[in-house]
Structures are given as structure tokens and as C-alpha cells.
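Coming up is one lone chain in C-alpha cells, specifically the form predicted alone.
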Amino acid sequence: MTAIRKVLANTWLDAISLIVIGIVFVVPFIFIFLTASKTGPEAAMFEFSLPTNFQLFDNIREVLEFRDGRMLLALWNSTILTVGSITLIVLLSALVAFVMQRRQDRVASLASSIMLAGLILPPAVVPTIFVLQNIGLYRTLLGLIMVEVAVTMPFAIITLRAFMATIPREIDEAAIIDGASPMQVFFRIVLPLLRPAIITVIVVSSVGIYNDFAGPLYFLPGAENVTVQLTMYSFISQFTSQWHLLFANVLVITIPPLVMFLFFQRQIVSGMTKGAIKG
């Protein structure tokens, strides 16, 4: 009786989990998916019923086909803003998380300090804008990435740094034995073994970076430096809203992420169960 109690609470717990997550997550997607299929009168009454013209694709052309293609030059940015922040991202963050991990003094704790702050502390807006002008950086891609490298590699440093903190100590100084500078250290040994934090670090950040909306708002501004989330604002005005095509254009934009993690998933599996074996 016990064995079956335990099945059937185990099988009520799943069945409530499904029931949330479907709430939570599948439920709007589905909204989102109906309502970009429909015409433009039908979709402007938000009803959760199926289109009576069943037109997905033919919204989707009008989005990518709006203002000579405007959202494939926002898909293109966005690449190029997630992919250069996430390379940065990943390697600055593990050589200042080998350094901190590894050194036990005072510095190491102030710096510390500073990585938790700037999880807390928002970002100031009109000082970086400041910064940005004087360096001749603003309105370009590569501003908005520096800061975007900025914001998250306090995140990125502490999730590198809890994870190396499981890498023996021992593995260092053996390599440093055998004639290994502290860079060989790092590239050959060290920086292999952190393949599992690395694809959380990636998967989480360039979520958050390809999903952005303040940062490209008030630091790249200007039609040719459009972005992804900033596209949502092509059929919104004050007199007129074109729903039928903004829920297109929410539906363009969650396919690549969509992917991503979907791709990812198996990596992140795959990459805990591998360094479980390891440690």
C-alpha cells in the first residue's frame, strides 16, 4: 500500500506540474500562435478560438517583406549583438573567475564584492550614454555589446567561479610541475573542464541578450541599428495597431531562441553528466 501511495502522489505532482507549465507557458504561445494567423479585424478582438482564414505565412511574409525587410536586418544585429557579447562574455569571465578562484587574499575578496554589486545595482543610463559619446562608440554595435558585456559578466563570473571551485587545486600545480605557464594552465586544463558552466553562462546570457529591450532602446538608437524587440514597436502607433502582424512578429522573433535552446538542451545534459564523471 505504501509502493502505491507513493505512485500515486508521485503521478498527482507530475500531473499538476504539466497543468502549470501548460498554463504558464504553452497556453499563451498557443494565444500568440492562433492570434498571427488570423486577419487583421479578427485578431484586434483577442478571442482564444481559431482563424476563420487560416493566414500564418501569409502575415510572416508581410513582417519580413515591412519597410525593405526591416526585421532581417533587426535578425542580423541582434546575431551579431548576441554572438560578439557571449564571446567576450565567456572569455573574460573565465580568466577573471580562474584568477579570483585561485587567489585567497584581499583583492580577490573586494573583487568579489564588486561582481555581487553589479548583480543588485541597476545600470545608469545617462552616465553610459555620457561614457559611450566621449568614446565615439555610441549608436554602434559594438558599444551596446561592450555594455552588454558590462551588465552580465558579473553573472557569468559567479556561476564560472562556483563551478571551478569543484576543480582540484592539484591539477594546477601538477601542470605547473611539468613547465605550464599559468596561461597553458588555464586554455589547456582548466578552461575544458569548465565546458558545463560555459553552456549554462551561454544559454541563460544570450537569452537575456537577444531578448533586450532597454539596452538597444537608449543605446542604439536610429532605424539601421534596429533590433529584434524593437521591431514590435513597426505595428503599435496611437491611432492604429496592426495585431494580426505584431503577433507575427513575436512569433519571428521566439523561433530563434526557440531553436537555441532546443539545441542546447542536449549540451547542457550532456556537459553536467560528463563533468559529474569528471569530479
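Residue numbers count along the first chain shown, from 1. This structure is a prediction, so every number in the text was calculated from the model and none was measured. Take the two forms, superpose them, and find the largest set of C-alpha atoms that agree within 1.5 Å; that set is the rigid core. What changes on going to the form predicted in complex with its partner chain:
- The two forms, fitted on the rigid core, differ between these two forms by 2 Å or more at the CA of Val26.
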Contents of the next structure:
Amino acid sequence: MTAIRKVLANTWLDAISLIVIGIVFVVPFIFIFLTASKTGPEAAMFEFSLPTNFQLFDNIREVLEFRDGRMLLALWNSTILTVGSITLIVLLSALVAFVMQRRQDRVASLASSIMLAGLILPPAVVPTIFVLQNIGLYRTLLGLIMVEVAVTMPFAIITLRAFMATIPREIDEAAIIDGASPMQVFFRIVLPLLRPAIITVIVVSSVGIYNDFAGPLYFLPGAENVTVQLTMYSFISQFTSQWHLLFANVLVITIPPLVMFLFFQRQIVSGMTKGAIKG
Amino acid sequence: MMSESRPKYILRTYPHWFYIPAAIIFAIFFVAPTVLAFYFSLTRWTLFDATFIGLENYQRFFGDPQLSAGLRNTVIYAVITSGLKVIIGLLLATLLTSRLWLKDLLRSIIFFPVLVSTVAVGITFSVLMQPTTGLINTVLRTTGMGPPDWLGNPGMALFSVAMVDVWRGLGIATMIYIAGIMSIPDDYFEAAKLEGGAWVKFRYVVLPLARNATFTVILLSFIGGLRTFDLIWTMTRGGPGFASDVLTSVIYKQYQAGFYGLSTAGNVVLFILVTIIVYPLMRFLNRRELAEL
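Given the form predicted alone above, produce the structure of the same protein in the form predicted in complex with its partner chain.
Let us now look at the entire complex, which starts with that chain.
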């Protein structure tokens, strides 16, 4: 009897949690999809209903063609920003994590405390503009890349250093005895072994940089080098009566993180919940 | 210190210059602006020339209720979001570690919003929270509740944005708690099963043993909550009036208005706030983790 009651209770719990979580977390995404598939006037009613005329692909095409393909340009710029930043972050952070973990000296502990500050302090925005302007990088993609690299490296170094500790020293020492130079040890032996942690760093930071809004808002104003987050933000005013296009835009820019999530869920979850804390 | 006792030919493989490329970028684009902020916050500043005016910017900042409201709201926002993430995150994690089919799917569903751009989330919820036609109020009306003006009511706007922040960030809190609960040895759960039901398990096993997870969630939500900008800016722009202004939106508004010195003073206030709240939390957390080793 109790066993049956338990099973029934569990089924009820299942059903209720599924319904509540479904409503709270899934309905907003369905709403985005439905609104992005409607005609202008129908979308403006904000109803949670099926579109009478399914025109998602027309809406997406219109968003991409809007203002001579400004959205396409933004997608391109965001790709350069993300790929450029990630390449530098991975390479430079791995170099630091390698020496820092293997040689736990005064330099390493100094670097550790500086990184802690980088992890918790927000950037000083106007002084950063001042610095960028003085070295000629204000309003350039390269300037924004440098800022993203600087603010993301502490997280990357901590994640890579933690993984570095699991690679036995004997492996590098064997290579050293065989006559390998520091660069050879790093590039041929350590970097390939760091692969799982590097994947975590790549997926977590690329989602963060791709989604960054304040960075481009301050350091990359102007139409020609706009990124996707900023484009969508400026569309809010231009599309006020065209909610179907605004939501088609929301849908388009949500696809890259969704793809990342489908392929790298495990790395993203562990990278975001573990790496960030252990200083 | 262990590695320093190793022979020189081995230490040579870990040269200090490997720090240099990262250090240069970090120094120019993070450390330099941070240090400069303290000086420029004491000036009237146009980016081209700066006149030293002492503490005038800070006096203005704390004297003007519209500016200092940003400080108060930032703290309220951080406290509300981290408190709710702790409570709901722990409950969801307890649910999602019990015998529940579909729990993997539910975990993924809760986590996904973490990855969605804040601007997209802000736009979507601004529409869902529309006072007359928004989906949330349409549903509330069918249940007979008086539908509030989520973002238009000055007393509610900050709270409404905080709710959306919780919606978006709950996935991280839940996953941290799930990891914490899964690391509790099975013996404890067995003992709790003998003593009583689900409540005993929750109250005397999960709650005390997931304490480290709680500190982690509080720490992460505070760091995020104190620095919050994107959601506030896309949903209310600090409005109505100044009702939902936080430090970062004040910094942006003063920057837009050309008051660079004042904006930077706001930035320094934010540094100090983050440091006095987060740094002790972090020390405390690290000490606890060391004690457990």
C-alpha cells in the first residue's frame, strides 16, 4: 500500500514540477518563437497564440536585410570579436597557468592576488575609454578585444591552473631530460594535455563575450563596427511598431548560445559553477 | 615553495617571461584604468583635460538624492537577487536530486537562460510584463488578481527587474547546489531515512552539509548583483524617474551627459562597495574550504 502511495506521490511531484518549471522557463522562449513568426500587427497584440500566417523566415530575412544588412555586419563583427578574444585568452592564460602552477613562488602568489581583484572588481569604464583613446584603440574592434581579454583572463587562468595540477610533473620532466626547450614542453606536451580545460574556457568565455552588452556600448560606439547585442538594443527604438522583427532578431541571436549549449552542456555547467570561485 | 627545491635545469622550463604577454594586456587595459579612476574621480574631466577639484564629485554624488539612490538600490538589488537565488536554488536542487524522471531535462531547461543574452531576456520580459496586454497580467487577470504595473510603478520596477535577474541566473545557483548535494555521502541520507521522511533529510542533512554551496551562491550572486547593468538598462533605464537606478546605470547616465569625473566617482564608489562586501565573503569561503581539507 505505502509503496503504491509513494509511486503515486512521486508521479504527482513529477507532474507538478514539470508543469511549473515548464511554464516559468519554457513559455518565454515559446513566446519569442511565436511572436517572431507572426505578422507585424498580430505580433503587436502580444498574445500567446499560434500565428495565423507563419512567416518566421520572411521576418528573419527582413531583419538580416534591414539597413543594408547591418545585422549581418554585426554578426560578422561579433564573430571576429569572440574568436579574436578567445584565441588570445587561451594562449596567454595557458602560458601563465603553466608557470604559475609548476613554480609556486612569490611571483605566482602576487599574480594570484592581482587576479582575484580582476575577478571581483568591475572595470573602470571612462578611464578605460581614456586609455584606449590615448593608444589609438578607442572605437576599434582590436581595442574591445583587448578589454575583453583583460577582464576574462583571471577566470581562464584559474580554470586552467586547477586542471594543470592534475597533469603529473613527471611528464614535463621526462621531456626536459630528453632536451625539450620551455616552448617545446609548453606547446607539444602541456597545451594538448590541457585540452578539456581549454574547451571549458572557450565555451564559457565565448558565451560571455558574445553576450557582452556594456563593453561594446562604451568602447565601440558607432554604426560601422557594431556587435549583435548593440544592434538589437538600437533596434528597440527603430522597431517599436515592428515587434515581429524585434523578436525575430532576439531569436537569431539566441541561436549561437543554444548550439553551444547542445554540444557543450557539461563543460559549460562545470566551468560556470566551479572554476569561478576557487581563488 | 616545493618547486623551488627542484634542480635549476627543471625550473628553467617554467620561465617567468611566460607571464609577460598576459601581464602587459592586464596592466594596460585593467590595472591602469582602475588606478586612474581614483585620480580622475577627483577632477572635472573632459577626457582631454582634467581640473583637480578635490572631493566635489563625491559630495555631489552623496548630496544628490537622484545619484545616491543608485547606491541604495544596488545594495537592495544584490540582497534580493542573492537571497532568492539561495532559497529557490536550494529547493529546486533538492527536487532535482530526488528520484524524478525527466530530471536531466529539467536541469537543462533551468540552466539554459544563463546563456541567453541579457538584452534578449530584457526585451522579452519587458513585453511579458506590459501592464495591459502583457502575458503575465493577462494570466493574472483570469485568476482575478489585480494586475500590477511591473515596470511602470516606481515602487515595483527594481523588484521586477530583480525577479527577471533571478529567472536568468537561477540555473547557476541550482547547479551549484546540485553539485553540493551530490557530494554528500550516502550514509547521511540512509540515516535520515531511518529517522524520518523528506523533511528530516532536508533539514538535518542537505541544509547543513550544503553550506559551502550556499556561500558560493551568495558570493557569485553578490558579485553579479552589485555589478548589474544590462537588465536594468534594457528594461527600465533606471526609471520610472530614478526609481530603479543602480550604480552602473548612474555611471552610464553621467558618462552620457559628459560628466566624466562624476561618472568615475560613481565607479570608485562601486569598487569600494564591491570590495567591502565581496572580499570578506571570499576570505570566509576560502578559510572554510581550507579547514575542510
